[in-house]
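We begin with a single chain expressed as structure tokens, specifically the form predicted alone.
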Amino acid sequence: MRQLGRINLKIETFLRRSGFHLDDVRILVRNQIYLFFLGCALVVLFRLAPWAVAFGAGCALSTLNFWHLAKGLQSIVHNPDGAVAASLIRFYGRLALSGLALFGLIIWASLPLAALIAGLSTVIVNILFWGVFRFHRQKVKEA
């Protein structure tokens, strides 16, 4: 097996322990979890210059945000129960949260804003990444 079919198995059997039994959401977690190595990757390559931190910091930011959200919804599709409630008070939580981060990113720690939303808009392109691929593998029948 290959180096990346190694990781990829650790890392899918790591995220189906932690509660991700959907394979689409645990794919795009995974995939979000390579982004946030990408991000603390540069974080360290460019020796904390400020844009590499704002990106990690963004790149996390999302990643925590993603994780919870994944798990979350799917908790919902398997309990719907008065789940949805829950998930709207976590929602807001993890908003208002995100928000006093981001506060304190910009505003504090001065970082550059344009890196920040870079790191942020990684679950974006993860996504439109999968949605692409997913459907350039599916076979289309004609008619």
The other form holds:
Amino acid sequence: MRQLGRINLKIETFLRRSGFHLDDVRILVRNQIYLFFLGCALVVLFRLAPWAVAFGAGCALSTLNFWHLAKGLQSIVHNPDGAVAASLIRFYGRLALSGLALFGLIIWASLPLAALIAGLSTVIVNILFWGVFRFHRQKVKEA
Amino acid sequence: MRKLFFIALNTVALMGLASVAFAADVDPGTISMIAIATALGMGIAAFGCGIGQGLGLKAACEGTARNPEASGKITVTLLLGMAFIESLAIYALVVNLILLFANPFVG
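Beyond the form predicted alone, can we have the form predicted together with its partner chain?
Below, the chain from earlier opens the complete complex, with every other chain and molecule after it.
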């Protein structure tokens, strides 16, 4: 348990240095990174089985998207200069890259679609669990 | 105007790719119906997600301008909303790619 705490601290320090100033955002991104590592572990454990590769690729794609979304949103809301052009370029660039990656994964690689969608859904699962735990903690504090 | 331009461009690209993707042994009527369905599906998804993201960002900017101290909480809520909306757009893209290039009911 203490080991996990240390790893959490290391990752959060890295994220703080990378520009994630808000605690909740940092926790969400940290958990998403854990899910990405879970996807990588499945790929290694099942020796590049197609479903594991699809899940890992979905995890990687959603983690990258979430990382850039979180970083971009912080800069949009907190940047006094606005940075509209940079945000637009970043947003459409990310969208185009995601589309190309999905095109490659679905058409060229012909990976199992259910596993790919499960990997892409890790962000939703992460947010849902974070919300449930937060709600539970709030209830415990109030009681 | 820019959104409309991107939606139109997307539709044209998808319809253009559809004809290349399918072999000639599939009924042309089916191909055209699939292409139209895909274009409509992606267009509607982009339209809805664009409106949702725009409204969310607008409300977040207004909230931050009125109460800068609450910007942290607003940003987290905005991030969650954006992630959900973007996931919907990505799901729509996946479904449309499946419809166009990996359709289980065609071929």
